[in-house]
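One chain is shown next in C-alpha cells, namely the form predicted alone.
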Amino acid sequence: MKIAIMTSGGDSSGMNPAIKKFVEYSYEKGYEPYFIYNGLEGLIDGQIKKAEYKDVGGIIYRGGTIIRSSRSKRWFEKEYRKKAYENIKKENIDLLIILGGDGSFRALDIFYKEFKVPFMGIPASIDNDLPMNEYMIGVDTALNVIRCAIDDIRDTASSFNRAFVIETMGRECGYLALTSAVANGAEMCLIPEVKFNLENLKKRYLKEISEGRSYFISIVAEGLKITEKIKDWFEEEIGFEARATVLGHIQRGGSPTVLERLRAAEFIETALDNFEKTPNKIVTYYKDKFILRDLDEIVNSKYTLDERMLQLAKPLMGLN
C-alpha cells in the first residue's frame, strides 16, 4: 500500500519530526511511504517521490519542513484539482496524509468531495485554531520562542522603565497571545475574540505606577492590527516611553521542543494505525487523548478559546 504525505499552508516546527516518524513507521507497518513536495502546488505539478530512510536522517531537530509547503491560488480552480487527482492516480497512491491547518483542511474537503481520495489529516499550525482540537503541531515550539523573546525584552524594559508592546502571530486567533500573556506574567493581553477596556487598564496602571511599577509588558495579537496604537496609548495616556516589537516569523522556526517531537510522533502513529479501518478522518487531540473526527465536523465548526485561560487573562484585558 502506498501512502503519501504533504505539508500544507504555513510551516511549523514539529513537521520534520512528524515526517521522520511517517517514513519509519510506514516501513515498520509494511507500507510504501511517498513525499509530495511543495504542498498543494507540488501536488498539482506531480512532485511525488518515494521516501527512504536516508531522506529523514538527522531531521528531527530541524524546524520547518524538508518537503516544503505552499499556499496555492491554482487550487481554487477545478482544472488544477483534477490535475492533482490525476497525479495521485498515476503514482497509485492509496492514502493521502496532510499536515496543515484550517485552510488546508478546507482545501482537502473540496478535493475529497470531488474525487474521493482516501485521506488522514493531522493538525499542524502555530495558530492552534482548529475546532474541536486543543493542540496542533508547532504550537509548543512557537510558545517557547515567544517566551524567550519576552524574557529578553523584559530585561531591557526593566532597565529603561519602558512599556513594550509585543505582537504575536495567529491571524484572527488570539491563542498565542493569550497563552503567552498568562504564562509570562504580562500586564496586558489584547486578542480579537474579547472586547477589552483600556479605561479600566489605565486606572489600574496609574495606581500601580504610584505604588512603584516601573515597566510594562503588553502582548497584542496580530489580528487586531493595533500594535502601534497601543504603543502610542502607553505614551499618551500612561506617560511611559514605549516600544513596539513585532515577533513575526521567528515564531514559525526553531528546533522542535521535546513535547513537539513526542506529540508529532503520536499524531502520525494514530493516523497510520487507524486509516485502514476508519479512513477519511482528522486526527485531533482533545482532553489528553487522540480522537478521530469527520472532516465535515471540523470544517463546519467554529474554534473557541479555552474558557479557563480567558478567565485568567481578564484582568490583563481590563475586565476584572
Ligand code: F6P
The other form holds:
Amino acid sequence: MKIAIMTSGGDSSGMNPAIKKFVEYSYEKGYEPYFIYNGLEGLIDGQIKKAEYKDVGGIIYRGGTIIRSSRSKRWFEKEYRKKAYENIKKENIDLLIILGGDGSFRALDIFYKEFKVPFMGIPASIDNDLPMNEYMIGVDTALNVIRCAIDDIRDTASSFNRAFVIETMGRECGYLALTSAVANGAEMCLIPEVKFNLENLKKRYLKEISEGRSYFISIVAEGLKITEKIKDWFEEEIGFEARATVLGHIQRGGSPTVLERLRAAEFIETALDNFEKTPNKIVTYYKDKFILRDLDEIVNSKYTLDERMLQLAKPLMGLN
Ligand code: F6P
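Having seen the form predicted alone, could you now give me the structure of the form predicted together with the named molecule?
To see the whole picture, the full complex is given below, headed by that same chain.
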C-alpha cells in the first residue's frame, strides 16, 4: 500500500512532526510512504518521491514543512487537476494524506468529486478556522509566538504613556486575536465576527486614564483591515500617543510546542489507523477527541468561535 503525504496552503509549525510521524508509522504498519513536494503545485508537476527514515531525522523541532507548500492557481483549471491525477496513477499511490486548511480542503473536494482518489485530511493552519474542529496543527505555536511578542511589546509600552495596536493574522477569522487578547490581558480586542463599540471603550479608557492607567495593549485581527485606523483613534479620541505593530509571518514560524508535536502524531496515527475501513475523511479534533468527518460536512459548514471565549472578551470589545 503506497501512501503519499503533502502539505498545502499556508505552512504551520507542527507540520514537520506530523511528516516525521507519518514516515515512521507508515513503515511500522507495513505501508510505503511517499512525499509530494511543493503542495498542489508539486502534485501537478509530479514531484513525488519515496520517503525514507533518513529524510525525517532531526526535523521534529523545526517549524515550516520540509516537503514545502504552495498556493496553486493552476489547480482551479481542470487540465492541471487531470495532470495531478495522472501523476498519482503513474506512481500507483493508493492514498493521499493532505495537511492543510479550509482552502486546501475545498481544493481536495473538487479533486475527489472528479477523480475519486482516496484521501485523509488533517487540519493544519494557524488560522483555526475549520468548522466542527477545535484545533488545527500550528495554532498553539502561533499563540505562543503572539504571547512572546505581546510580552515584549508590554515592556516598552509600560515604560511610556502609549497605546500599542497589535495586528494578528487569521484571514477572516478572529480566533488568534480573541484567544491572545484574553490570554494576555489586553485592553482591547477587535475581530471580524463581533460588532464592537468604540464609544463604550472610549468612556472606559478615559475613566481609567483619570485613575492612573498609563498604557494600552490592543489586539486587532487582520481581517478587519483597521489596524492603522485604531492607532489613529487612540491618538485622536483618547489623546494617547500610539504605535501599530503588524506581527505578520513570524506567527507562522517557530519551533513546534509540545502540544503541537503530540497532537500532530495523534492526527497521523488516527488517519493511518482508520483509512482502510473509513477512507475519505477529515480527521478533526473536537471536545478532546479525534473524530472522522465527511469532507462535504466540513466544506459546507461555517466555523464558529468558542462562546465562552467570546463572553470573556466582551468587555475588550466595548460590549459590557
Ligand atoms: O492562512 C494562513 C495565513 O498565514 C493567514 O493567517 C494569512 O492571512 C495568510 O496565510 C497569509 O498568506 P501568505 O503567506 O500567502 O501571504
